[in-house]
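Coming up is one lone chain in structure tokens, specifically the form predicted alone.
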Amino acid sequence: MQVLFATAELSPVARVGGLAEAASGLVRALRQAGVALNVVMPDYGDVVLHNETVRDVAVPEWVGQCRVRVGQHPSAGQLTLVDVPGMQRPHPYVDETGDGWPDNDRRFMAFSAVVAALVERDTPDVVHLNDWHTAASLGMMTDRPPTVLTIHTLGYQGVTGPEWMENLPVGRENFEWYGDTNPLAGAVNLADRLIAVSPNYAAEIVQPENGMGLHQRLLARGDHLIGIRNGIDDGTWNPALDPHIPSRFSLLDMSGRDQCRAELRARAEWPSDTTPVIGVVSRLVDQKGIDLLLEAVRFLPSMSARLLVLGAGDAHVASQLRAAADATPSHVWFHDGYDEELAHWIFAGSDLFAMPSRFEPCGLAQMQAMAYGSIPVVTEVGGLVDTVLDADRFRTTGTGFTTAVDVPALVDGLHRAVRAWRHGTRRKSIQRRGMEIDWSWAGPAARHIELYRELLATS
């Protein structure tokens, strides 16, 4: 089976968010699974590929010129890599204030130009697109083998101007989004299959307070959309095999942990001793309901219990974590940017792992952090519903806790989750339930197989 996968990120080539991990996870998966994967995304610079060959393709005129690399990278396996004028930046989307690029909307569409010439070209069996990055190639794939598309997220939909129609020579009608031009509504049309990358995220979206103007498209593909949840790659969020943490382990084992949290705890200059560590590991944005989080702080005291966060984004909310940082230093530690050795040593050390987020189409962190034996509180969105169940309501298959998404109920939470740790024996059944759960790729790429095969079987 020969897939053309079409996306904006792929871990460690180009990284972003959750996009770029959940994609070299599939890959990877599908790939160990015999598939014949042609991974294509845009060549953002500096990317050096072994073995490498460039390829013709025929573009329109209005794509300017086109430069497609194709070789091995060491750790990503082999890539085609699309040039195309100004797609070549420091950061995929957007620049050093953290404003987007202007020209993201003819860096994208154009991208979208190139995977429609190479799907035209290579004939592949199924084409797997990826967000609204490669959303618009559906419009311009004159003979269209069966398409599947995954949402990621809605929060993001490529919204332009409504001179681009004129560039979408198939099914145009369907990226008109009250007179501009929508790639991801009309990929949502178009596509064969939808998947979102969770069950319940799949059931958010349908309904208009979560589908972000997109419910009603999304309710009219009715069995066409379905949920797969997104895995974790084993191979890289193992504690047995972890090279970044100071001492590895597993639920056999779990001394090393031991260590591994005292070092957390030495990084941060914090005492080894009995209070929790909450931990973070998170995008700074609106999503990931940190401003909620900062508004429990000032409860970790009556609670003994401290919070160590490591992230990147949005600076009004870092300038905040400084501060309470600064204004706390015992219970609060704060590292600005993303630091892949200290993510690692987080989900490896930490207690507990705080997800406060308002919406979350899958999320990886809980997963990750359940693999290490870090308990999650996490807010009841999206894949935290699928991935996590509370340890009150569910006392024996418990694996963490939910609230709901507001401070109290955050609050409550995190001060359920610390009496829970702070009894040692039902601590260890809930890590030990978390750790046992197979939240590889293996699942989710076998369903993603069997949804080609279908796919395959009706075209």
Second form
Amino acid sequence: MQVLFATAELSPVARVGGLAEAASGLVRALRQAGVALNVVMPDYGDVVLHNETVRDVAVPEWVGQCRVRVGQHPSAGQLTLVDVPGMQRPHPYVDETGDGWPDNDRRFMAFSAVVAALVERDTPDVVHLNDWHTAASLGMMTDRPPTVLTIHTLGYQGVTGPEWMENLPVGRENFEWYGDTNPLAGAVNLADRLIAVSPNYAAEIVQPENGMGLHQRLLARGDHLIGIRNGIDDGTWNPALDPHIPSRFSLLDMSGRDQCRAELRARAEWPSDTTPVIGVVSRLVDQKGIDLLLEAVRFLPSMSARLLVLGAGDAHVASQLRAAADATPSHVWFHDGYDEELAHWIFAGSDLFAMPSRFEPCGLAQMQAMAYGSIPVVTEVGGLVDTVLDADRFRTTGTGFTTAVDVPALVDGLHRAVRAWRHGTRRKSIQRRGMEIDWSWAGPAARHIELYRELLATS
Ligand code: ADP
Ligand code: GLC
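Following the display of the form predicted alone, present the structure of the form predicted in complex with adenosine-5'-diphosphate.
Below is the whole assembly, all chains and molecules, this chain first.
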């Protein structure tokens, strides 16, 4: 089976958040299962491919000069990199101040046009698109094979001016959006199947309060919208093999975890005592509810817990975190930036892991935390509901603590988690359950293959 898989991010080539991780994990698992995947992504610059060839593609004139390179990436495998005018930038989406590049609409419309052209040039059995950056290609593919769109988030839809409509000759009316053009909305109508990144997100987004304006369109798709939970890449996220952490460990021998714990504390200049450390690894954007956590921080001394945050994103959220860390260095530590190694350390060395998202299509960080024995405290939204069971409600199966999306509930959840953590046998059993679950992509990838097969059989 030949699948063209189009994505704006792929780890480690270009990554901003979970899209990169999810795409690379799924790609690897699908390839291992024998699917021939042609991964097509933007060429943001500085990527060296081996055995590179340049492919001719016929694109509409408005795209301008485009260059398509195909070759082997040392870790991501075979890649097709698409360069169009303005694509090569130091960050895929934003400038150094965190503002979106003003020509993001043009960049990703042009990328989508090249995806459509590649589909017409060498028609695959299935086209698999991800998020708004690739969505407009459905308005540009004439004779199209079966198509799947994965919705990693409805939070970004790529809405832009009405002038773009004329470049979407196929099913143009689907892209109309209150006088503007909405790539994601168009693809929600046009893709043969829609995948939400968790079953609970699939259920949430057909409700007016969570559909971000698209709930009716999504509801109209009936059972052509399904939820498949993301996995995490078990090659990258395995504490027994992880090269990034100070000491490796597994359920059979957890002593290495104590060392990771001590080294993480040393990094924050905290003593190795019995006060639990609550870790956070997150993009700093409104979605992630870091502001709620900052309000909850006032209660940390009484809870006898400490907060250690790694995050990149909004300058405003970063400065609030910096201020909290400066005011109470004994309880709050913050590292501003994207740091792969430190992220691994935090999963391996924190006692609890907080993820107070306002919405969360799936979330990978809570699974990474559980795989490394850090007990998650999460809000009851999206994929967090599918992956974390509250240990006070589910005494024998619980894997963490879940709360409503507000400050008192979060404080209560953190309190309950700290209490359980202090109880040695309870802590160990919650930790063990989280570590025993198979979070890998094997199961989710098999569900994707089933879906591709079903589409092929019915097309
Ligand atoms: P989202 O995609 O909304 O950002 P996810 O939880 O799905 O949230 O995925 C985030 C991914 O990015 C995880 O793999 C997490 O470990 C990683 N990550 C987030 N922030 C950072 C950071 N500042 N440094 C390193 N890794 C990060
Ligand atoms: C998005 C979502 C996140 C999800 C990730 C990968 O960034 O915010 O919840 O895990 O995509 O699908």
